[in-house]
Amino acid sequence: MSSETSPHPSGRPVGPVDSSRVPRYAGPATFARLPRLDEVGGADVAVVGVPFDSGVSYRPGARFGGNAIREASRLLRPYNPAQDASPFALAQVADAGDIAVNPFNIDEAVETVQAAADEILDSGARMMTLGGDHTIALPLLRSVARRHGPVALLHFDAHLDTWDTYFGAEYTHGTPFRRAVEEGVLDTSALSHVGTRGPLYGKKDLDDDEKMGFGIVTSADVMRRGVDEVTDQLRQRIGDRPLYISIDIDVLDPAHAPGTGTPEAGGLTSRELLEILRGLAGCRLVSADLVEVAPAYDHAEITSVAASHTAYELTTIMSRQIAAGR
């Protein structure tokens, strides 16, 4: 199998399959056609799937999101002009496959994700996780905080996800960030929601969220103030803290991401999301997740394509920082 970046005795990263020799639609659908982790023995950035959606409150199907993103990522190319970087040449990025979790027991699934994330992070890799529903953000944050201490959080989402329980359940896709605050895995001086919008259960939702330390940049704020001003505000709030980014694809308007479980009108465009992420390239991104892609509701892979490009930008940021730190 040939690659854009060939194996090298000096340890040069192994890159994607060469699309001039193997058509993009042929061969295994790893993320960006990168090697599997077992093919390279180790990675600086591990792309990991978590096919789990037992924590959803409306439409299921996000368990199929990771593989849909991988399929859409066949069109990604090795040079990222927006960040002037070839991420797969700067660091070893590999597809670590899926974390197999129990679909019938949320508590056990949360424990399994955390244990698998601990193993990957202990190897020295950063994680780019493809969900799955947003429940998985909690065990991922626990694992990242175990390594880095409480982390800054940028949470891109239509919804707050800081509710207390659903039907008495503490672990759902609407509760991960309340649990994370309660458990002390977040740096409460550097928490922000981005892209929130839509109806709430009551004003108390916002009051509780503010008490937890979250700042809010709504989708309307992005529209009125513009990407550059919003991104500058986020950078100032994060500072030099270790940063975790969690992205629910429903932060995008349903016109840009119909394939999701709880769509809300009035969201970001895919261009706005990508530009905000590019503006965060100087932040210390330690890991990230991208969740809630539900391909059964998608059209012409619109959502999966947007998600694959979003994961590509996040991976590029991490690869650049890894290379700069060597």
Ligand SMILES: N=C(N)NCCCC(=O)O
Given for the second form:
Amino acid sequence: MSSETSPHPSGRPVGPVDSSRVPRYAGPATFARLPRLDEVGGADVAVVGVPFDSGVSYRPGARFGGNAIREASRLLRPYNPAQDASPFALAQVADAGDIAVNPFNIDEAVETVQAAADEILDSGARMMTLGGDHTIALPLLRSVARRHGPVALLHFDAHLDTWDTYFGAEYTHGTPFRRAVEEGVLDTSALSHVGTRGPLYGKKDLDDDEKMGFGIVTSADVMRRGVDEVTDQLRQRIGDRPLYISIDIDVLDPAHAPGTGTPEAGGLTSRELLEILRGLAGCRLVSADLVEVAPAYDHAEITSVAASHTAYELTTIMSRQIAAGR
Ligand SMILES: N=C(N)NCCCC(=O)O
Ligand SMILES: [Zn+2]
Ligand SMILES: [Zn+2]
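Show the form predicted in complex with the named molecule, please, the one above being the form predicted on its own.
First the chain shown before, then all remaining chains and molecules of the complex.
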């Protein structure tokens, strides 16, 4: 397969396969048709799949999310006009494959994800994870905090995911951010949920969440106040802190993302999500995850296409930061 840019030893990043020469539906899928990490030796941004969904409370299937996003990402192109940037020319972005996580033992899976993330971050790369359920945000945040100290968090989700336990279990997809606050891996002066909606177990859910330091921009706030105002507010809260963005695809309305495990009506449009992300382009984004894509419930790749574009905006933000030396 031919590549658009020359190999890394020449000093220039290896870009995606040229889709004007090799049909975009040909060959095994990597994210955005980028090279595999082992083909380029090292990366500035490592895209990595996390095939894990043993922490879910309802529909399973997010273990298949990473590969569905890779398949849908075949249609991404190398220039991002919304951010006026060619993300894969500004930095070496590569597909690092999947982390081999134990589906039968959540504690072990959490450790495996953390160890794999440590290895990626220790190489100096930023990390964009694809797939998995929201349980994995905890080990990813532990790893990011080990490198950067407590980070600002922007959490896009229908749900708070700051609940305490399910069936007595501490590590589930509904509890990662409570654990993260307890463990001190988050900068509690800069925590925001975006897109929150839907029924809760009780008002205490919100009281607990506020005590942990979270601010909430609900899905209805985005609709009423508009993308620009909301994004300004988020940007101010983040400031120059190292930032982690965690995106649960169920932040989107089920019309925009049916392929997910715990859908809630009344969510963001994919246009709103993409525009909010673009408005965060100047932020010091150190790593990000995109979770809860469950392809078995998807139709016509609606969810995985939205997810692939979301990951594209995130990798563009990271590449621009790298090119700017931040
Ligand atoms: N989709 C995520 N991450 N969490 C949803 C948990 C909602 C619940 O079962 O109560
Ligand atoms: Zn959710
Ligand atoms: Zn979630």
